[in-house]
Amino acid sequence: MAKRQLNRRQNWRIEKIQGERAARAAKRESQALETLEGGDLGPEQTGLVIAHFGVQVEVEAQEGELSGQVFRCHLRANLPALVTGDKVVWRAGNQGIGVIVAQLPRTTELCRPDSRGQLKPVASNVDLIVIVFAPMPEPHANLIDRYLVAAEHAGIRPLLLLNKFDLIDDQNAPALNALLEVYRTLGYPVLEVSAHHGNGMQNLQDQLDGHISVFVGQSGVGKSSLVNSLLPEVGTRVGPLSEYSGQGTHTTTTARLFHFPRGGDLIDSPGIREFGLGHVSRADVEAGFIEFNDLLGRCRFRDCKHDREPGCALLQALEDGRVQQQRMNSYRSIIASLAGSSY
């Protein structure tokens, strides 16, 4: 069944009633602040955001007799938005709640535009993203260079993750063969596990020790499932893959970070199985294909758009192998989705 487009007047009564919920969430968070506030609070000190609810976070206490206990906290009007990873400045309040007073300074930031195409932060502070894919839902190589074009802009490290890989058998093997040995070739770390097995998972732990990573991917390629092999105390909720569209149900609903025992942190995010790149430009999409790095300004154009223009260095690479039609079909789909392109 084809989904049911709204209107213009039932979207619009939609953005008002999501308006004056949040308006009234809003008033209720206001009056609760003022009420901590005008309370007993604790001396400012650190803490790092590891979940987030709505209008209120989830902080961990990083210094002082507090450490590593989580507090509900309430954030002051005047701060940014918060996502998890986040290092703060808060006070505790009495009842376990507390406020944030001020945000530190991100090293790296991960961010998407939402339905409305406004740019939203997903997490902060990373240096490993982890690009799960699996033999179903069926991977697409788009989506997969989307993550890594987000990855290069965000100046975050990324590893190609292949789970449920004991699924793979006669008719996908040559697709999905096919489509790693691209990512090898470029010089991408790619890891093959099966978390409902537990082969490989040693291997990747071995990864993740000592980063902070957070797991980006479609719904229903065993996100949550990775969550509960590396870290079999938390018990996130895994969910089917839908018999009808065989896509993934979303069983993740909010990120949140973890703590390995070994050191290193994992933020696990919910399901996307599209993740826009309007926030980014030509120049940072051709960034994000690391072969294009010695053949960009080599074109005999210099505005060329390595479609059919002569004296095309991209066009000639293809050609002669050095890049693989695969990446160059990515390549136009990223570039045509970009907001104002003309290609």
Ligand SMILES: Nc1nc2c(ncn2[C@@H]2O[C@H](COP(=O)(O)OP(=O)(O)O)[C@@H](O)[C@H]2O)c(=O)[nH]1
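Positions refer to the first chain, counted from 1. Basically, rigid core = biggest C-alpha set you can superpose within 1.5 Å across the two forms. Keep in mind that this is a model prediction, so the values were computed, not measured. Compared with the form predicted in complex with the ligand:
When the rigid core is held fixed, the Cα atom of Glu63 travels 2 angstroms or more between these two forms.
Positional change of Ala51 between these two forms reaches 2 Å or more at the C-alpha, relative to the superposed core.
Superposition on the rigid core between these two forms places the CA atom of Ala154 less than 2 Å from its counterpart.
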The other form holds:
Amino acid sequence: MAKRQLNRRQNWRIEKIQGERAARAAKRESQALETLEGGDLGPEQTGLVIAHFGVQVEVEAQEGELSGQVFRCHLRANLPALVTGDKVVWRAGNQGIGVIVAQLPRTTELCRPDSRGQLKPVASNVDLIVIVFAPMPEPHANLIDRYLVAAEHAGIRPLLLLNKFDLIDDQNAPALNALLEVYRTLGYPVLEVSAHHGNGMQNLQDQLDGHISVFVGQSGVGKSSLVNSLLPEVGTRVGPLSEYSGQGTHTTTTARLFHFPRGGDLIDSPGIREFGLGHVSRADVEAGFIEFNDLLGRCRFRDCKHDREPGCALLQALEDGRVQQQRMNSYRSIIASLAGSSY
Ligand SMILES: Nc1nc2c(ncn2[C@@H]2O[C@H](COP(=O)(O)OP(=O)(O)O)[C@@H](O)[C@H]2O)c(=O)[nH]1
Ligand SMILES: [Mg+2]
Ligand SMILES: [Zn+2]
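Go ahead and give the structure of the form predicted in complex with the ligand, now that the form predicted alone is out.
Complete assembly follows, chain above in first position.
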């Protein structure tokens, strides 16, 4: 598609219109908040943000007689930006509307760069990242390792999930098994399932129960199919949510939290499924390779790049087989990809 360049004047006009629109929305919001605060509000109670819509959020009551009910809530002006998964203190108004009065501390944050390249949280309190791959499209160890670094960096436990189990044949089995073995050796949990045929899906559900999970992975590996199979309601509920952000020209990557029937939650959005390695430093990448943990700081040179330096603890471990060649390749390729960016 041909890219049409907007001239400065057109750009300025668009920015002006968007600015005015945002100002009008903010004014409407503060009027609504004033009306609500002037009326009768219920007692303070805890709630869970299950979706957010620009200036408002949807909160599920977590205690008392309202527990489980969902309220559209306004935010008091002094609050930080809330994301799906946030625990909050809120007060119910009338007719299913409420006011958020405080945000409770987050245990984890999943961040992504926004359109300006600034890192922004997109979901909080996630404690399991399910990294999905499949026989087709052919998996890249490098990409899996990037997700692992991202998970380690966020302090969130990863689960490796090979989907399309039904597509394993004599041709691709050796390479796939070798790949899985790399991660089993590192101690990462690995599951094999087929979203289409249902193999292993109960086992997967057992792993998800009691956790707040996200599914990530390359396009085409079957994330939508997995989510739809686990939570048939998602497909029907996600669509209408992709609303206009009011800020720019792109649709928001609104994340929504869904409950599994037996406990545990899934936070899902197209943006989260494509969640990748945000802005990380060389040190973050090193820390993201768990088998390096005992080796870092043991190289002869303090600023060792683990490239060809004498007395490098990582190179020695590679030689001894304590570090796997494939992981070392990934590490180098990730570091090389950082070099061009600012880190
Ligand atoms: N054979 C097979 N195909 C699958 C399976 N799961 C998903 N697919 C197919 O893989 C393609 C991509 O799936 P989709 O869920 O859209 O992947 P996403 O891009 O990761 O969300 C679709 O054609 C699915 O029908 C599976 O378990 N087995
Ligand atoms: Mg999809
Ligand atoms: Zn070294």
